[in-house]
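Presented below, as structure tokens, is a lone chain in the form predicted on its own.
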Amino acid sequence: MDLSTIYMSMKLRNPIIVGSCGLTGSADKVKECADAGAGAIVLKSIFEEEIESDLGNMAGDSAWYPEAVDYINSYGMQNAVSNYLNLLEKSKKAIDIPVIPSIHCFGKGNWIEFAKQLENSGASAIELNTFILPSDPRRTGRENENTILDIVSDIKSKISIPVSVKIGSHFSSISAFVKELDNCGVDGIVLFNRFFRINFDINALKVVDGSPFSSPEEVEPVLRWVSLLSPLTSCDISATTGIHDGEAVVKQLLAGANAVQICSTLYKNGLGVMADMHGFLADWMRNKNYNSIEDFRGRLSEKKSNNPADYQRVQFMKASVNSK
């Protein structure tokens, strides 16, 4: 079976991408993921807010002279950027599959120049993670979206390698926003970002971290939106969140995804799960008489459905009827 796929003009040996996580934070770990069968690697993100927080802890001391604060800010950014470029270069030397740096930013800052440096250092593509939590009542949804669109447009105008944007599902109109990203020239959309979650410790009365891992059930809302959006956009789609086994991979490809990104299942089941996914996909294709992914990709998208209303339903009408 031919398991190869095209994602953002890159030919991947298979559609399984290891997403940005701790497993892609060093060149040695990146090589382990590649050896285990990944089709591409997204490097662990470099975070604008993390850098700013570290600098703020140092520069917040009133004992620092203003000149020293400027130096700390400059050095901190340069050091973080240097370390990340080093990770990219070492990873590129270690493996022969696409390596995609991930930038997590919420403002223009120095990211445009940084994107150019990534391109010059051999990045196969760049994944932008630019979502802004709509928690500020003084900012409209349109303002938040415009900030993201401005970042994307600026970076696309400065580099020639493919750019994908990883988004969440918190938009009043996901389809309209994805079309705007498409109009900005993005090459890929990653659906959906699984954001940091909080929980409450009711005994200690404090906020604690929520679960960092997805569950297999979380694949369902992603399936709906991949099915709806894949026919509407000219850019490629990578599905993520809730993809824990080969069956979930097949489902996302049937919905129209060009590739999938996995993280949680690697932590829970080990890197060997990728071989299991490859085997399931190949066996399923063989049983259905498909020779390549393009033979069936998007077959269950809304556009090709005999009953598109199934993808638009938001209430449990059938469940309500059956319960009577």
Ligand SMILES: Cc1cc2nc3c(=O)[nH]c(=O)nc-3n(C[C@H](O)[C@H](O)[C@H](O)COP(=O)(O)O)c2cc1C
The other form holds:
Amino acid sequence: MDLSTIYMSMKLRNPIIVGSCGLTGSADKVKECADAGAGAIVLKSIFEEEIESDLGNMAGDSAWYPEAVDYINSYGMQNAVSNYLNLLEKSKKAIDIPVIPSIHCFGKGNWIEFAKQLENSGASAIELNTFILPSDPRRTGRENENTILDIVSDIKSKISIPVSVKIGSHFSSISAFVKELDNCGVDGIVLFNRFFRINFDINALKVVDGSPFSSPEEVEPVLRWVSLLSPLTSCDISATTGIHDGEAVVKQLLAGANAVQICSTLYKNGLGVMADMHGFLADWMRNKNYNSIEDFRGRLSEKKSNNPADYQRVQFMKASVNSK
Ligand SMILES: Cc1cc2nc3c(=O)[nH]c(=O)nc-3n(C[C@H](O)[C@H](O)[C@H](O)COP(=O)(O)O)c2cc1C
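The structure above corresponds to the form predicted on its own; please provide the structure of the form predicted in complex with the ligand.
Let us now look at the entire complex, which starts with that chain.
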């Protein structure tokens, strides 16, 4: 059974990418993921602040939270750039599947030059984890979107390897924004980032970390948006969040994704879950008489659906009427 797929012009042996997380933060772990059957690896992100700090640009940027400056100083992250290039080079040597470094960014700056260094160090592509929490009431949504578009256009003008953008789902018109990313020449869109969450400890009356891991139910909103967006854009789509088993992989491919990214299930169920996913996908394809992923990819996207209304507002009306 041919499980290969094309993602951003890269041929992956299967559509399961290990997403950016602690499991891709060292070359040894990256090799373990590849040996367990990953189709590609996204390295743990380097933060824009770490790159700027290494460049000596830290002080004086008013956009920075003082906590970020303290964090970088106290954790001795000053060698972040060389460490990250080292991680990339060692990972590339250790495995023969695509290695995609990831930059966690929120604004345009000198750090953008780092993308060129990643390209020169053998990156197969670059993923930009764009994180602008829309919490500043002085900034409009349009300004936040323009920041991301500026970053992407600048990076695309400097490098020739593919660039993907990992975004959250909080845009007032995500379809329009994805079209704009498309127009900037982005090669891939990663839907969606699962931002770190907060929770409250009501006894200690303080803020604590929320769960870092997704649950399988979280796949549903992603499914809707992959179905709606995949026919709209010429960018390849990598679906992520809540993909915990082979069935969820099949669903995202049916929605039109070119590949999926997984993290939480690897932490919860171990790296062996990837072999289970391959097995499920191959069995399901055999049962349906599909020989390749292209035989069925996008079959349930909104455009190919017999009933596009299923993806739209009317679905809520039906559910509401039926619940009486
Ligand atoms: C422990 C942990 C660390 C993560 N670190 C990063 C990171 O450095 N960069 C990034 O883009 N996403 C990071 N993520 C988010 C994942 O790449 C992924 O988008 C998210 O977990 C949703 O996928 P999942 O449901 O398979 O976990 C992290 C996730 C976890 C659980």
